[in-house]
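The chain below stands alone and is given as structure tokens, in the form predicted on its own.
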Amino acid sequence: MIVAERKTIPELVDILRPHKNILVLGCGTCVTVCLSGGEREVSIISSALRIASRVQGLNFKIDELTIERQCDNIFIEQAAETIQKADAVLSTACGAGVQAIAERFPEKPVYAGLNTTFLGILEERGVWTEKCAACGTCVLHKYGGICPITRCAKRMMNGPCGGSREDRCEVRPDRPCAWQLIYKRLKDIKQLERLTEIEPPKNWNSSLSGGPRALIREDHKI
């Protein structure tokens, strides 16, 4: 899942207070379930732009609107006229979202209300933590489903480092050592032989590194 987390409203003020008409638009997936971009926090963020310009004398007319999700053109058609009697678009979905929008309505003001974080999973109530970090090359099948790349903070295809302590990382000791769980992992799933291959360097090229990504299906294209 996309995790993201909600500007701060001084900040978005900043960003809107050129314009009158705004378009709230909320996204009904990933920022959803993250408690940052669906149809209740749009309300949230919009009866607080309605206060703050209010108080700033900014004269703020808020239009909410949501739908499933913004990266979609299918879904994008519905908001087509509500966006179009808009000055402004100020978006909660995630980074992808915010620029479909934008390709869309090239004419139109679009500005992302929310910082995309990562990708993550809900690891308790009020908790995301991240596990993926879209390197476009997965290695979970070599070390138990546990990414190195992510969850070790030297990002080691080889390990362990050596420096950690009573199982805790020692660049974040509040953290497990990556290391630790992929050798717990392994041991439980009877593949401790996959720690006696060593993995070449990794090639980035798959990643942002790269460039900007595509990710093409032949046998889905018209």
Second form
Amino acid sequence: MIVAERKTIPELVDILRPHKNILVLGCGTCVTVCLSGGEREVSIISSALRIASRVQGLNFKIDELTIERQCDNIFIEQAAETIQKADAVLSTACGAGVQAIAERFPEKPVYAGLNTTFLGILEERGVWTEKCAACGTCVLHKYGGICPITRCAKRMMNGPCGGSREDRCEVRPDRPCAWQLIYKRLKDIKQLERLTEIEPPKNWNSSLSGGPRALIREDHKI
Amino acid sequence: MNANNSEPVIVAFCCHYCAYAAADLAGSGRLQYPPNIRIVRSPCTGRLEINFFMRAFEAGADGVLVAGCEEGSCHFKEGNYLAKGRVNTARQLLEEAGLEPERLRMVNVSAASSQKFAEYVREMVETVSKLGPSPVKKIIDIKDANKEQTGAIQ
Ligand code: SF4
Ligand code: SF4
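Same protein, the form predicted in complex with its partner chain this time rather than the form predicted on its own?
Every component of the complex follows; first up is the chain already shown.
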């Protein structure tokens, strides 16, 4: 899922300062699951903004709405009327959701309420970790299912770097060394010989280095 | 709430299994404590969401007291730990919004601790009185908010 975290209230107040009627628009998918931008968080952020507005004499009028998905036209349509009524929208979706709303309402200021952080999973209660950088050419099959691009701090395709302490990464001692994990996993699945092959430099064209990406499926186009 | 700005109004979310019973015991034991609190009984402090506290402040509360079981003795095992985290997050949010975080406090009391409960109420009233009335008067109609929102205080 896409993981995001909320911006601070002072940051949001600064962004919203020129507006009066503000719609805080939540998204019911990834950001609901990572507890940053769903219905409950919309309610919390809205409350905090109302309190801030009152304390600082800002005169915000905050409305709240959460739709199933902000990156999907069908759901955006359901919010159209409410969005039209607002002076500005504070979207608590991921960056894709914010842009989807902005593109569909060209006259309306639309702002991001969250910092979209990474693609990851819920590791344990209250802890999310990054697992994929959407590089566009997945190499997980070569590394026992552990992504060296995302999880090794040095993005080493032929690791380890030699700096790990015990099983900890030397760059982030709070995180495990990805190459330790790769080694252990390949050993467990009896594919250690994979590490004898040297991986050539990765072609980053399929990632962000190749410019904005688009996926076109002719079989689904009308 | 607190229209004449004289006496602070404090909403106290009390767990049914401990603080609510302690408040009851304080009453039947004729213990004196300030009449500023409005008790809201909750099945467990783990049921309390951050927006419950925020809504209470929006509705004009000068302070919010959350009273749960002693750590380690929650009837539902971990409800009071969940509440602790939520109270801390809500305090952070209040501070970011410009309201003193001391207006929100969590305490732990057992069902038999009526004295302690009364003492916590006194402390809370004292803290909030020192801070003065909340600058956030009644800014939303809580009934309307309830219609739109799940989880707002009744
Ligand atoms: S190799 Fe690329 S696509 Fe595969 S998990 Fe890593 S970043 Fe994601
Ligand atoms: S210690 Fe491990 S994870 Fe950290 S940079 Fe070196 S190889 Fe990568």
